[in-house]
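Just one chain is shown here, as structure tokens, and it is the form predicted alone.
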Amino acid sequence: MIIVMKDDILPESPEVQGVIQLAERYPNVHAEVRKIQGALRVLTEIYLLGSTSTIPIEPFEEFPAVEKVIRIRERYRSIGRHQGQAEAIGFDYNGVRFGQDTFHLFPGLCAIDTPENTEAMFRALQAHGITTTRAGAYKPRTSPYDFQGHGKACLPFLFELAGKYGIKVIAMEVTHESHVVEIRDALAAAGNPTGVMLQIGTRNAQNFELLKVVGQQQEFPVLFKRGMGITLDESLNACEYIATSGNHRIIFALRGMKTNLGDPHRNFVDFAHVPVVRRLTRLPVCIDPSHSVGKKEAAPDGLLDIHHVTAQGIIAGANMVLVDFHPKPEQALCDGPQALLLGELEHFVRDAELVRHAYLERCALRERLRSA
């Protein structure tokens, strides 16, 4: 069972403290209080643990302070959505908002190379008003002999041109504890020129323990992207860790499964589950449509396979977009085959624009027709 008290009540406030005494009346239940800072405002949920199913929910609704009670029917009792009764609230994260309402592209360089790379990529984002990239400074691999990453040597640069172009947000995967402190520290360093998104990679999904770090940090948001080649519950399961942990800022990445179902793209698509993780979940919907299609090849139409697939995201309710660019792909040290360039990024970002106008068009015209 979950208590969701009225705006701005605080955990520590005195009615929470008055929700708690009741329900520890209840035998074989104990209550855990959350506070979700939300991008409008602060939301605080008691959990009702335990034995709650024959605990009435009348008398918790008679306190002022409550705004409603929601029991449990779900598996995701802190990310979910509880058949529409639990609010999607979204997050602030330095100066950006993410939520099941918001659009953002992260276009950027899945493996950061050199400085002059990485200038180029950052004063083309600028050039079209893109605050929110992606940068990979810890790079997992299959073979242990390929690329890992420049690690913690390529953050001050990094971090000192992110600001210089007005970058806000990057989305960068962390494989190990210790690179969140590597990235805290640098951030620091730097004078905290931008902000830092943790990325949980597919091959970290099902990591527990990783999860329960960035869990338990509340500095940074976390990017997780769904398992490569695990059932949609364990991978939503597995965002469980990170929200029990303390961290409720998290965004849902899919980025296509492992199988060749999908051949001859890298991964098969799973683009229509977008609307099913909002549907389940109160979390921001990324696609990730470079490492699903895994390769650059033009359809009749002339449009690129990763145009089309990006689409058929946007078009669903994707909040957010990850995908690879580089200013030389032939010289990219991970994923050049499927790297767009940047001469490319024009066409790409006002392509997806335009998608994402049609899917609120189709939203609007749900509504005029409800109404009517």
The other form holds:
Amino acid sequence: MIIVMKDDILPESPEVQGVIQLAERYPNVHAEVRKIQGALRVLTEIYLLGSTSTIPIEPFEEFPAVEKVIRIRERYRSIGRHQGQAEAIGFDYNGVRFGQDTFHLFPGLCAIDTPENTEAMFRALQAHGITTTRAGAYKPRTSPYDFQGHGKACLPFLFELAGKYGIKVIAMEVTHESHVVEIRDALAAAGNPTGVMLQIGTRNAQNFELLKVVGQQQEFPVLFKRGMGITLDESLNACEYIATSGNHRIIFALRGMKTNLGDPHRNFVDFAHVPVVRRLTRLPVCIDPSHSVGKKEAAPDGLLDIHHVTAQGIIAGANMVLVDFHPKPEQALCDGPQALLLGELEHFVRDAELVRHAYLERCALRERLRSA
Ligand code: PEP
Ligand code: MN
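Moving on from the form predicted alone, please list the structure of the form predicted in complex with phosphoenolpyruvate (PEP).
The next block holds the full complex; its first chain is the one shown before.
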């Protein structure tokens, strides 16, 4: 059950305490208070967890400070959008806001290789006013003989350069608990010049112990990539492990499904699920066109498939785009064939902005016709 408090009621207010006291009089019921950053307002919600199915809602509705009481349906208790919950769960991290109403591009290196390439990437981002990027230090590869990422060795130069070029958030995959510690230590040693969003890769989507690790820490937000060979429902349930462990700053990413029915793309592009995830959950939704398409082929109109699928995700309301770039893709140690060139960044950014604008126009059109 979720008790939504009225606008001006803060988590620490006596009204919230009153609701908790009543709730915890029922056996096996535990209350968790959450501050929800919506698009237009900040809300306090009290989640009642445990044996709540027989608790009546009326005594809670009678509190003058309560706006409404929602019974949680069984699925996705923590990340789910439950009946009557209009507000999405947004959050601020290192000065950047993420929500179902925001839009950010994360162009960057699939894997960090040299300081020179990293600096060239960051310089290009800065020239376009972009402060969010992707950069892999820990690379889970299909073959043990492939480049596994430089690991913690590259973090000092990565973070120093990020500070130099005004990068605020770096999406970086972690595959083990120790990586979170290494990232935290390296950031502190560099004087915290940037922020990191911990990425859970598709191969670890159901690594429940890793999900609990990133869920139990509150410092870094989490970018959860759906599992490539499991259902959306299974991925959403896996993502729920992060939230139930305590971390609600989560972004859900679509990155294509592994099946040769999507050939000749690397994965079957699944961006039709953007509106589905936005409806079923209150999380911001990211798309990864690079790992979905996996190659730089163009359609007869001259636009790369990577551009086309990016547009398909954005026109459907995606809030974030994770996309591979590299100054010299032929030298990249991982995923070179899908990396766009730095000289192609301007086209990518402008194209994405154009489509985002069209998406907002679509929403405005619907509002106009609805209220007419
Ligand atoms: C990545 O983003 O570098 C990556 C490995 O992605 P995925 O987990 O989606 O394959
Ligand atoms: Mn990759």
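Residue numbers count along the first chain shown, from 1. Rigid core here is just the name for the largest C-alpha set that superposes within 1.5 Å across the two forms. Given the structure is predicted, the values throughout are model-derived calculations rather than measurements.
With a cut-off of 2 Å and the rigid core superposed, E353 has a Cα displacement that falls short of the cut-off between these two forms. A movement of the C-alpha atom of E367 falling short of 2 angstroms is seen between these two forms when the two forms are aligned on their rigid core.
Once both forms are overlaid on the rigid core, the distance between the two CA positions of A316 between these two forms is under 2 angstroms.
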